[in-house]
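Below you'll find only one chain, the form predicted alone, shown as structure tokens.
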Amino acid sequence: MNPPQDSAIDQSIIDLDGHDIRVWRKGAGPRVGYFAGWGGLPRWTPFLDELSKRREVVAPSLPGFPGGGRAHLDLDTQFDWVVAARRIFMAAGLEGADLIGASVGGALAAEIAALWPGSVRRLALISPLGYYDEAAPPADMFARRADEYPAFLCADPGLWRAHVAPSASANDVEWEIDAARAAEAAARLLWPLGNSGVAKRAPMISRPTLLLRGDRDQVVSSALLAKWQAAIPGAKVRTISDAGHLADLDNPAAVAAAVLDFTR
């Protein structure tokens, strides 16, 4: 597990049934949690830097994603995933904080807000996965080759390539294993239809909720985001220009500004 390149980032480890789960922190101010999107968080991002100018950002890894080791192998059901995410959330000190979930992380952030409403102050979901609707299904991520991901996930494919490229201090082989493990973890949570069943629980989300989507998102359509909005009482929607599925990678300043305005 490589240390962060930025000395201002504090790294700690929490235990999840014998598995090490990495937690990164940076900034000062009211605490905000972040569950990363597809591919996880192999490195700190400009979006998190923007948030950390005004908030204390806490970014715990999710099981199987970079910094989450092999913890996903113990998660056999959707219930297992939700409980694991809740335990990580609590151990990271996020109880009562604002919570951001992107893509895959959005599926689990929504579950925490639905099932433990008092634990989240405000919820921001960036093109969340997990909601399946036959009339507006999410794109099948598992039918894509790895070399298709850059143009499929980001409006600027180079941003995805840079995000997952090995750092100067990284072991290239271990980095590739981490990337493969992240895809496996996403599959264990969402395969085959990208359906976690969260549609049944989304109406239970009672905390103020902001839904964000890049205008060039090829994974979550505007029609599917409208389903999320209809399910979550009072949810607001913001469209981010010049951004794909991982809008916080494509347009970090705009997404951060929207989230900071919503959670102030």
Second form
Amino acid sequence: MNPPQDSAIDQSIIDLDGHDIRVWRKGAGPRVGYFAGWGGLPRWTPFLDELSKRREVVAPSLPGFPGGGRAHLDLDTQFDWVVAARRIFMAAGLEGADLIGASVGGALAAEIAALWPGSVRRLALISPLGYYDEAAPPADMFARRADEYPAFLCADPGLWRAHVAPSASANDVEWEIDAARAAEAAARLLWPLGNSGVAKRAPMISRPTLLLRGDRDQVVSSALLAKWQAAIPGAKVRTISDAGHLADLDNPAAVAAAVLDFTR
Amino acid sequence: MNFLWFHLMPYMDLPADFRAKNPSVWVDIDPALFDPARAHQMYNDYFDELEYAAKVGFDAICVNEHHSNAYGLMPSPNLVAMALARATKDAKICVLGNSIALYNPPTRVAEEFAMIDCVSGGRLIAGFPVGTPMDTCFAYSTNPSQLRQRYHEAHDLIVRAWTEPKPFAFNGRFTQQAHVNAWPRPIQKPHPPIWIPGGGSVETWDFCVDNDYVYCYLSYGGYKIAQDTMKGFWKVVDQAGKERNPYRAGFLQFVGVAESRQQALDLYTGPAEYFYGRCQHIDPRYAGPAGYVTEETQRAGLTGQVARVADRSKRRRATEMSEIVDEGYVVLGTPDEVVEQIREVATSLHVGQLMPLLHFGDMSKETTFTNTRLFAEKVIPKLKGLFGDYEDHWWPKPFAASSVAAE
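Structure of the form predicted in complex with the partner chain, please, following the form predicted alone?
In what comes next, the whole complex appears, and the chain from above leads the way.
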């Protein structure tokens, strides 16, 4: 497990049935949890830095994503994934905190808010996956050439490349394997269509919810986000300019401002 | 040595501009290119060719499973194998194989293979491939992260279904079945020989060696590029302290035989260029889904042959006959030239189970018969004794002829 590159980040480990799960924390203030999107957190991001200026940011890794070991290989069903995410959420001390879920992480953050409504104060979902609508399906995340992903995920492809580029201290082979494992974990959860069945449970989300989407998101269309909005009572939508699917990578200041404003 | 005549059953009428106008021969190939009337002719020709191979003395005839593609028209090889079991008497029936992770429940494979074994009088070789990513993960949408877990569980279930003396409950991660009770059961005991086709995964070598199964490298890249893969396999055999018996290993090799080298070029250039130009036109998007290649294989620095082919397909056209022959994709020449090249294939790779591919691409039935006859009459006799010092523990054990059902 690679150490954080920023000494201000506190790293701790929680146990999930014998798997080490990394938790990164930074900042002070009311606690806010973050479930990362496609690719996870191979490194800390400017978005989380922005949040941590006013909040205690807690970012636990999800199974199979960087810092999440090979825990995904024990998860066979959507039920297994939801229970694992819930256990990680609780072990990271996020009960009662605000929760942000992006992309793949949004699929699981939405489940926690739906099934344990008292556990989330306010919910922010950034281009969440898991909701499948035949009229507005998410783009195929999996049938892609490796060289397509940067421009597919971010409005500025260089931001994705920088996010996943090996750190100076990393073993290149293992770094590559970590990245492949993150894609595998997303596949394990969402293969083949990106349909986790969360559409059935989204109406159970009773906490205030903000839905964010980059205006250049190629994965979740505005029509699909509208389906999320229709399913979650009272959900609000914010569009982030100059941003793709991973809007918090593309435009960290705008996403942080929107989330901080919503969770005041 | 054993010689197993292998058919891929490609669709033969892809247009000349197929490569330019279509992204892939697999997964999303245009259904409008499929003409059922032509397929009627192709299938019947292909049966004729397989039956002819059995008649002229090949040790076995081989079929395999693919989906949503023009590369091979056998979504169910068991249908073909069953017809061949009826139409042939001595040749072994090699189904190489069923992609066992795709069957729900996998008990279906135990049942169907047992049917073929019973009908054929114990002539079945049971192949269990993981399957290509195009077939398994995209055409059939099996989760790539679960594919190998499902594969191993299916293998355990099938072997138990063949060997447990009583009905049993199977409590797997992916399959739960309260009453596993395969009727019929195979003639061969404890079960038909199990052969594992692989494309170069480290785990497949271990799996074959641990279980004493035959490892078959079904390469369409020829014997030159296969050296590293087969060395890797034999290294695992050595490390396990097991006998370097060449019958542990199978290898597929494209072959074109003719009376002269020029005639061979005349006969086989078109079919070879059709195969490598059109049947191997695979979109890289379908070649490497996340999780398909295991971390151990990634660490070993190996790339599966599907990914290699797709990558090559993207980069350049490796489809001209001179290159195809130079790189050893197709062994070509007079019978004597082919004998020497096949001897080199078999000895350099140390494989006792050779699968010459004598129909490929859009080869006509007449040419296929010529190729098959020349190989049977003029190549096999000169090589049959190779590896005669070894005992083949992996060959079917059929009924004695006197026990076989009368015609």
